[in-house]
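Just one chain is shown here, as structure tokens, and it is the form predicted on its own.
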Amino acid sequence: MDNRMTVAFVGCGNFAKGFVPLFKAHPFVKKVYVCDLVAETAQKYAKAFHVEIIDTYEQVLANPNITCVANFTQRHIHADIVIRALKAGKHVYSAVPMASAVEECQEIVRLVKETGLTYLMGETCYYYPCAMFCRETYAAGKFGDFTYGASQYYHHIDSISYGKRPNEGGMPPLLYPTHSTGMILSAVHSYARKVVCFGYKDRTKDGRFETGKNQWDNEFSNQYVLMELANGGTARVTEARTFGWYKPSSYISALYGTQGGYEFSNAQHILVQSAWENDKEKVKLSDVSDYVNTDGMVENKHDADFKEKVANGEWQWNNVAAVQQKEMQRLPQAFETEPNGHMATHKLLVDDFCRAVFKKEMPVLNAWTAARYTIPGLVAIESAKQGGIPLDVPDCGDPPRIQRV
């Protein structure tokens, strides 16, 4: 009996277009459609990757031979599809956010509990090298307890793809927050219980980030939120739309423990430790850039304008760190000759998901985890739009051990 998966792929934009070859290629998966809303953008894709079209989502839904829906649509229609899906019955993986609402999450949750399908969440950050890198350093108790952390996600309107949409350039950046709360939140292993959030209100009268311009009445180009966590530490995320750092930027920027801290800027990674020496405490100071750092960023460094190449996403798509090399040894053979993507994350994400479906396993970044990544920041856009007042984040507690099936 072929047990493999028949994937949908719903959404054939600039992104998806990364993802449907390595479905393909994926030893687990038997077969790959494409569906879209406007026909020639689909046929588009079925001539690229050679893979049949399916004219609508209803008939996608309806098709008991598709077992699994790719969601590559609009991020604030994530949550229809998602729910759709699993009422239909088909396991979900979802380009990220989770959902535009907290009670959206909530009920994609209950219905990942209620039927054991798996549902992932594609956060491309969660294996950045920075993340991986602070994961690995915390877990082996190198940070000590967990006191503050940063992270963020640069990336101005004008470059990105959904900027200049009627009605939808003008979206709340944290309703699109899993870059930045899935790394930090991720590398100290814990989530929020409370948020409060400023923003900046945008000057430039565009037709943008406006009331009455954009489907949120969102005035907020830039939001900066500091989130109290479960295990006492507090960080601050910040989603930024109109800074003047064009190029998208994700990291992790500082995070530090009682024993311990990790500072980025553009190219250097450092560790600080405490130390004693002769009787007296000092800072054990390690550059560990060559570790964390992409293959093509160490075999470029010496070069005159290495720091500006990477501030421009040089070495920042295919390349891999040596932080990442243990996660790609369990990648499939099929996968080697396949394009990546965001920091040689896409392979890992997509793995991530067929396996979980095929061997009815709970994925890491599962619905709960999602859930926990997504909620802060929804909670945070209210917190702002009163004045910064202090919110508590509802939480879907952890995953089951088991996924039932």
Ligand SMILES: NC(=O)c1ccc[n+]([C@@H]2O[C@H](COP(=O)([O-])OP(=O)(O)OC[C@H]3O[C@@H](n4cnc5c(N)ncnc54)[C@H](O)[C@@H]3O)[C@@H](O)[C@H]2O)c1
The other form holds:
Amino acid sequence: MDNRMTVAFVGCGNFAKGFVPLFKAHPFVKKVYVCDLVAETAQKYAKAFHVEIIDTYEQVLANPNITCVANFTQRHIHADIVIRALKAGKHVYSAVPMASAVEECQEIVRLVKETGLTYLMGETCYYYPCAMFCRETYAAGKFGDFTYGASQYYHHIDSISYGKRPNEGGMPPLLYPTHSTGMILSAVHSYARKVVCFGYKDRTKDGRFETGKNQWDNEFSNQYVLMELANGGTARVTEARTFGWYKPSSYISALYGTQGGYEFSNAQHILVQSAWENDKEKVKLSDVSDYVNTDGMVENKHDADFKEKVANGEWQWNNVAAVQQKEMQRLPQAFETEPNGHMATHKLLVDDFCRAVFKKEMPVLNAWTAARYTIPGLVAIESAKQGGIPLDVPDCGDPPRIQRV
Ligand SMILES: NC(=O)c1ccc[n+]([C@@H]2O[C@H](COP(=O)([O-])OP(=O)(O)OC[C@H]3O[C@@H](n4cnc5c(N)ncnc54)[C@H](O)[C@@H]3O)[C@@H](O)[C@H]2O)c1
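Okay, that's the form predicted on its own, but what's the structure of the form predicted together with this ligand?
What follows is the whole complex; the chain from before opens it.
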């Protein structure tokens, strides 16, 4: 019996095009369908990737041959798509974020627990080189006990797909928190217990971040949240949509523990440790840039405009960093000729999902983890609205070791 997966993509916008070829090429996948509300959009995908169209999402849900849904719809409508898929018995790969309300995240966790189906939130930054470096270094005990860290996702609203859409452009930045929360929380294996949040109320009055101009009545274009973590440390997370430049950029800028730290600035990664030498304490700085920067960056590090080129996104799509190499070894051979994306993370995420479904394993970016990356942002939005009051963050707990269908 051929028990490989059949995957239906829901949403054929900008982002999904990097993923259709990967799902098609994966050895555990039998067939890929595409579906979009806009017929011409689905047709473009069908032509470009030689895949079959299913006209409506209702038809996807009703088709017993389709075992998995890949959700690539707009950021703020994920819960409805995902909950309906799980209720129809489909495994779900979902682009970030998990959902737009705390109760929706909790409902997805509940359904995954009840059904034993696979849910994976495709958080690209989980496999970003700086996140992997900090995870690895923290796990090796080189930071000691975690004290404070900071991460951010800068993406100017003018260069995001929804930025100019009426009613959507003014989305609260922390409705999309998982790039920044995911990096720091995964690095120190913890989750938020409490948040306080402030923000910048946009003053351009361009019809986006204004009361009455978006469906959330949101005025903040940048939000900064301080999270008290369960492990006793504190993390600052920034989601910024108006700032000085246009390129997207997400990274951990600093991470400190009782025994060492990590600092990043403009393509330079420094591991800070202190040691006693001849009865004198000495700060040791190790430049780990060649390990954390991608191979393209390392090759071109003497380029006169190196840092400016990195700031403009050069060598960050397909290129692989040394810290990622070990993880890449488990990818199927069929991926070798396929495109990658977002710091070479797409292939790892697709492989994670296919393995989880096919081998009945719990993926690392499971529903419980997705809730821990998403919910703090949603609670922080409320904190900012109320002038920065401290609010408790509900936690869905650790994933159980359940036998999955
Ligand atoms: N690094 C990352 O992780 C990253 C980067 C970019 C985008 N994303 C995520 O990818 C997703 C897609 O982003 P995008 O920029 O491609 O969005 P997009 O707006 O370009 O595309 C969304 C598509 O979904 C379709 N759609 C919506 N509801 C549907 C339904 N019920 N049935 C069928 N089709 C439906 C729309 O018609 C549209 O074509 C978002 O969730 C976004 O958060 C993640």
